[in-house]
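What follows is one chain in structure tokens, specifically the form predicted on its own.
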Amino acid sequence: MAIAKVCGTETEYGIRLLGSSADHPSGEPNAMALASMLVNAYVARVDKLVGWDFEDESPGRDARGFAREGSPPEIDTRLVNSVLTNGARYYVDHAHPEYSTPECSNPIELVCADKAGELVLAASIEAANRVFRDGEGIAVYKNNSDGKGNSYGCHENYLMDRATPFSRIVRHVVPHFVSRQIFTGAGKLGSEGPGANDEVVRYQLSQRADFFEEEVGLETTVKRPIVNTRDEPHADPRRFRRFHVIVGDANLAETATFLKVGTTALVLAMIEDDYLSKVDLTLANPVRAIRQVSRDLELNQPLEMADGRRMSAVQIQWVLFEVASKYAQVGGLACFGDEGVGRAVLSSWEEVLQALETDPMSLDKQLDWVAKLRLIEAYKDRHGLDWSDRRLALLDLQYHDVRPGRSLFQRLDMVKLCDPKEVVEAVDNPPRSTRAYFRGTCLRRWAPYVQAANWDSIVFDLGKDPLRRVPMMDPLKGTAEHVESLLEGCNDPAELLERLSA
């Protein structure tokens, strides 16, 4: 049976400089003090900034079974990397302000966890800007390329039985992953990246699809992997896996998040239950493929299989979606912990898919590149534009801006699927289903006492006695369920302890 598939995503957000500085070069700040700047205040609220804890790092660990040498990768300690009490990582990573959502138990609770990172943006913003004369300031998006050849990531991670073959994880998830643009992508107006140049793309379904030149390997910043190998699994390691998709694009509409997490959670648990081993969906180039179905407007572009067939995405997609409905039949939605989630799941895939195959354009309040064309073709139309009119540029920018007032994405009509007030919520506080209750409520109560914590620990200074580690290997440990009475009935750290300890 496929273990519960606890899921997070990782988003890095577009910054830069607006105003009169950022005219002059010689004034402007860097990237990576402009990150820097803006979490620092957001994290200056808080009595005590509670550190990130790289003990156990280990990126150039691969899951092909070998370990890139060296040490841990170098930390610049003047860079604020911490840690929220929603259970959330907040950042600068790679010049980039990045946020790390608490673990959460299934898609719905993600899709309004990613919500409150938006939204933890959005007060960075304004916090940050009070330091900026009228006029200048800081402006962030949600996006993933800066139309100058460079790419920024938005991660999923899913837990995964360390006992399922990583080449059984490979064959079967590289078709779901180069054919899920068809609802995951951001839309993207012309193209970049290797091979930009070779054909003319007014627009496309994904802002990743340019950057992967691989199928299969441990990078993430250059020779991109359809299937990132990182081997890092922030959890029993005996037990579990986290598998890292570095693919995806950052998305703003709910569904596409929705969709995304949920259709990705359902496939690998599939894969680990064998449930695929009769279905032969693989590519004869992924590589290739990726960029086929992100420049096919009409998702109908046949993409050439190992066996010869051809198929379009939108059939890659209808065939995992019928394996996907007679696995729930048998029982296959307990990786999800609520059936009902699960049932969500697949109602929204096959409704997403019908309107796809039919209109797709009948999707621009559940989709992000459905969303944004139409915006862009609107606009393109009313005022007689050419495709390649900046204009049009930096309307798909304004798409992805984080500002309530500068959002395109915000003034739309999208549906949604978590309660705005639940997303509020979610800023400050943790889901209460994984082991970031543990850590949010801990930090919520006691942060002056806590040294540094991660993802699997918490790490305690009461001052005299030794540093305390607080190991939390399980992430279905440490929920509500588990720890809140626990928590509720200590009156410090030191009794928690205590506690533990017994």
Contents of the next structure:
Amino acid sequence: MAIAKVCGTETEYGIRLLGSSADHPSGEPNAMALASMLVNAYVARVDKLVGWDFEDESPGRDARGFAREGSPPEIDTRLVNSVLTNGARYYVDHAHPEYSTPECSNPIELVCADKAGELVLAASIEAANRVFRDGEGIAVYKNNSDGKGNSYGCHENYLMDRATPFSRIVRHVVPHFVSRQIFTGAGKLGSEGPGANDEVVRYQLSQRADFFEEEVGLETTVKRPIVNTRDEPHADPRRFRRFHVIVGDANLAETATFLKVGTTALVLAMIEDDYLSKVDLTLANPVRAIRQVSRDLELNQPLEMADGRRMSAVQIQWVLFEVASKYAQVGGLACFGDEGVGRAVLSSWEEVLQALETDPMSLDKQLDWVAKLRLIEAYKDRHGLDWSDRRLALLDLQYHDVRPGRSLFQRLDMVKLCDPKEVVEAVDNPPRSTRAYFRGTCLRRWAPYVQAANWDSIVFDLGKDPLRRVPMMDPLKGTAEHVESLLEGCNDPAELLERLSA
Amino acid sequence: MAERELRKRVSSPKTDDTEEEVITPSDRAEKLKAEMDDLLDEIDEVLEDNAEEFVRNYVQKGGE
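Can you swap the form predicted on its own for the form predicted in complex with the partner chain?
Now the full complex is given, and it begins with the chain already shown.
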């Protein structure tokens, strides 16, 4: 059977300075400095900052006890790289604040962790704004484009079995990535970047589709590929692959994130089990198709398939849904750990496809692209505006504003899948179902002794050499079930390390 | 989260009213229009000033 689909998202947020110095041409702030200030403002709230460990792991090496002079260079960069008590990584990537959720064991847990990230950003803005003069401040957007040809990502990660051939993943996941935009799209006015051409695009489903130029590749910033080949498992590389997805939009709508992650996890599980071998959905031209789907607001444009058939994105999704439903009957939902979550993915998937086929605008409380389109159309009609009016572009941007007072998304009363209280708890507390529990709990209790941490290890500094590294090479070890009583039984990290090495 | 609760939430609002009075599509459209009207009434207070300049000055370089 397919292995558990441990998953996470990494969201780069758009950031800008507002106010008088921002308006001054020579006062344009260095974006990296601004992002660093934002992250620092958040982490300054905790007693001691714990840096991110960039040390490469090698599988056979038990690195516990490496000498201090062997420390990786994260000390210089730790001010913009931190690990939070919820197991997340919060840092500056190039010019953006980036929030990587902790590892989650299923899509609903990930929706909660992803929404918690929005709260972390909002809290960061509030903290950072205390140092600005009146009228100045930081604004942050959870979107993927500035509307001027510059894009930034919301990446997804899924744990996969190393034994699955990569070519099989590519073959079956590309049609899913092209067609899933009908529910994952965050919506965008116009077109830009590589996707800009003579065709007039008023509005399209996806923020990102314009930026994809290849089917498969390693790049993430130029010539972006639909399937990214980055191979950093952050786990035992003999057993695991981390399938890294760069093609998605950042979603605010919880149903959109739930379906984006849930359907993709299910498709990947089917690929692992070779359950799609008889299903040929290969597209003739995936790069062209991804833009066609994004621009097809009627959701019925046929795409050319490699075998000469023509299918719409909705039809492709129906085929995947039907196969997934059969897969569920033979135990396929075990990949979610909690089969109930798997059944919720299937029922939501079916319901959304039905609505997309009959009345897409009825999904305006569930999907970002629908909610935003409805808002823009209503505003346009009320004020009698043209599609080119910049007030509509402002609505497009401000839909994604993270600040509660400015967010248009938050005024739309969208369907919530997570209890808001659980989202608030996920700001400080890790999921209990993955190794993030061990990482987050160690940080919460013993931050002064944690010298550095990354996805697959924690390095303790007990004040005497050598540093002690605890490897965490299996994302499903270190859960609350495994280590909660162990951690509760230890008064200090020395005791923990003693018991771990016993 | 209990499965029943989650499935109820993922179920769209319009089909989730089995125990309440039946809501027809036109009722729903009316209700949504009223909600949207309320939002449009107050939205200008939320929107940033000077849309043209505000949108133009938002430029993001680097990332991923």
